[in-house]
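Next up: a single chain in structure tokens, the form predicted alone.
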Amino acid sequence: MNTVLIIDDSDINLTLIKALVLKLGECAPVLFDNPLRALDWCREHVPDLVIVDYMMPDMDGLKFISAFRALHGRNEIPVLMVTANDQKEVRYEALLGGANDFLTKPIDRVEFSARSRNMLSLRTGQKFLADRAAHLDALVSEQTQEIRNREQELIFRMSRAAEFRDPETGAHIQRMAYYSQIIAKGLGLDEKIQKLILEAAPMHDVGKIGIPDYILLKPGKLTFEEFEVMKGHAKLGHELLKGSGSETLRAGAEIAISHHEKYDGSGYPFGLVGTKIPLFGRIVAVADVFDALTSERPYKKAWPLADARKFLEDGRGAHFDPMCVEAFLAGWDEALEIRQRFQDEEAPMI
């Protein structure tokens, strides 16, 4: 059903045009004798065809068309202007102002039918293209989401590959990723950034793939030389992930190389200080350390939550960005829920 807006200050003309519109079939006429009220109606409704008289009080047809076209989404709606035979200059001005076609007084029934049907056919084509565009957009979104899902699966599996060579667990990368999201939210970062760090944080230690087993799996304390090799996993992870076309992998590269930096400059690999450490690295440092402290490993017992919390508090301004610690502690209850949800014997995917 097509909606046809008719605007004319003459009741007789309104009645005549309404009757002609009804004869077109599949049309619902909407009548106004005042162009200002018609314009108000158009702010909430989108007609399929507008038929407007030129000579009207308060606002003539030219001004109405100009105001109508200025409304959002009304640029393409067909407009027929009704003019007198001798108003050629008005018709020229109306064409420049946005009218699509004209009807001359007295209105001829055959001419009205032909011109109106042409305009409605134009509108039908517009709606078809709009619907098709929306359909294609939905398909693109669906396909894009499938690609992102596959990308996330690949990221998860890459992260797990590193963790399989380490005493840590798959649940660890889930917990620290969600802890990172809590911190991002507490810092007031927008939801897109929160989601990005959730997806990228699991790649923080992917560079451990390149660390020899005799170092990575050593049960005791590493020698100075061994620790220097171990520290290389930050740069290895960055080299593996940098330059990707994926925003998530690029974020992972940044996290990999910066999450072992410390706020006071005593971290590695570059000894960056304070806010010179990338924000994602500062966030993940808090999340990763907290989960490492509170998780049991073959070589250590899990710390009590109170002790781990105090370690974060004491490390503000030294090991950790104070703002990141405060953001994490502000989401403490949510962090405890995540800790409970992702147990070490489970490794659900993000």
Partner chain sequence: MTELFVFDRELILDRLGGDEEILTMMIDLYLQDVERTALSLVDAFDQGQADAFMREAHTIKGLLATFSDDAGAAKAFGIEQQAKTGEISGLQPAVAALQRRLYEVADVLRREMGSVR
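Could you give the coordinates for the form predicted in complex with its partner chain, as opposed to the form predicted alone above?
This part shows the chain on its own.
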């Protein structure tokens, strides 16, 4: 059913046009003898066709069309302007001002029907295209989300693969990712960036895949040479992830290579100082260390929370970016909830 808005200050014209519109079939006429009230109606309703008289008190047809076109989403609705035969200049102005076509008085039914049907066909086409565009948009969003979900799952599984070769657990990946998000939020980074670090942080140690078992799984202290090999996981992770088309993987590459840098320049692999260290690396450094300290491992007990907190505080400006530590401590309660939510479990078999 098409909604046809008819605006004319003359009752006889309103009635005539209404009767002609009803003869078109599949049309519901809406009548106004006052253009200002019609405009109010248009703020809440979207007609499929507007038929408006030119000469009316309060607001003429040209001004009505201009005001109507200015309303959001009304730019393409077909408009027919009704004018007298002698108003050629008005017709030109109407066509230039946003009317799609015009009707001359006295109204001729054949002309009226033909022009109205043309306008309604135009509108049907517009609605079809809009529906199709919306449908395609929804379809693309759905498919994109599926791809994103698959990408996330792959990232998580890849991160787990690295962690399985390590005493650390899947829960560690999730906790440190959420801690990283808390810090990003505390630093005032926008939600998109917070989400990006949440998704990318789990890849921080993915380079451990390339570290030999006798070093990675060695129960005792590593020798200098072994530690040098171990340090290579940062670059290995970066090599694995860099240059990806995925923003998340690129962020993962940056985190992998920079999360062992220290604020005072004593970290690795490059010994970067302060803000030379990428922000994501500085954030993940705090999150990763805090979780490592507060988690139990085969070779150590979990630190008490107060001790771990003090370690972070003491490390401000040395190991850690002070701003990142402050942001983490500001979200302390939230961090404890995360810790509670993701408890260590037996690692499942792959």
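This is a predicted model, so every value here is computed, not measured. Positions refer to the first chain, counted from 1. In this text, rigid core is short for the largest set of C-alphas that superpose within 1.5 Å between two forms.
**Q** Taking the rigid core as reference, does Val140 move its C-alpha 2 Å or further between these two forms?
**A** It does not reach a 2 Å shift.
**Q** Thr275: with the rigid core matched between these two forms, does its Cα shift 2 Å or more?
**A** No: Thr275 shifts by under 2 Å between these two forms.
**Q** If the larger rigid part is held fixed, how many degrees does the smaller one turn between these two forms?
**A** Treating the chain as two rigid parts, the smaller one turns 14 degrees between these two forms.
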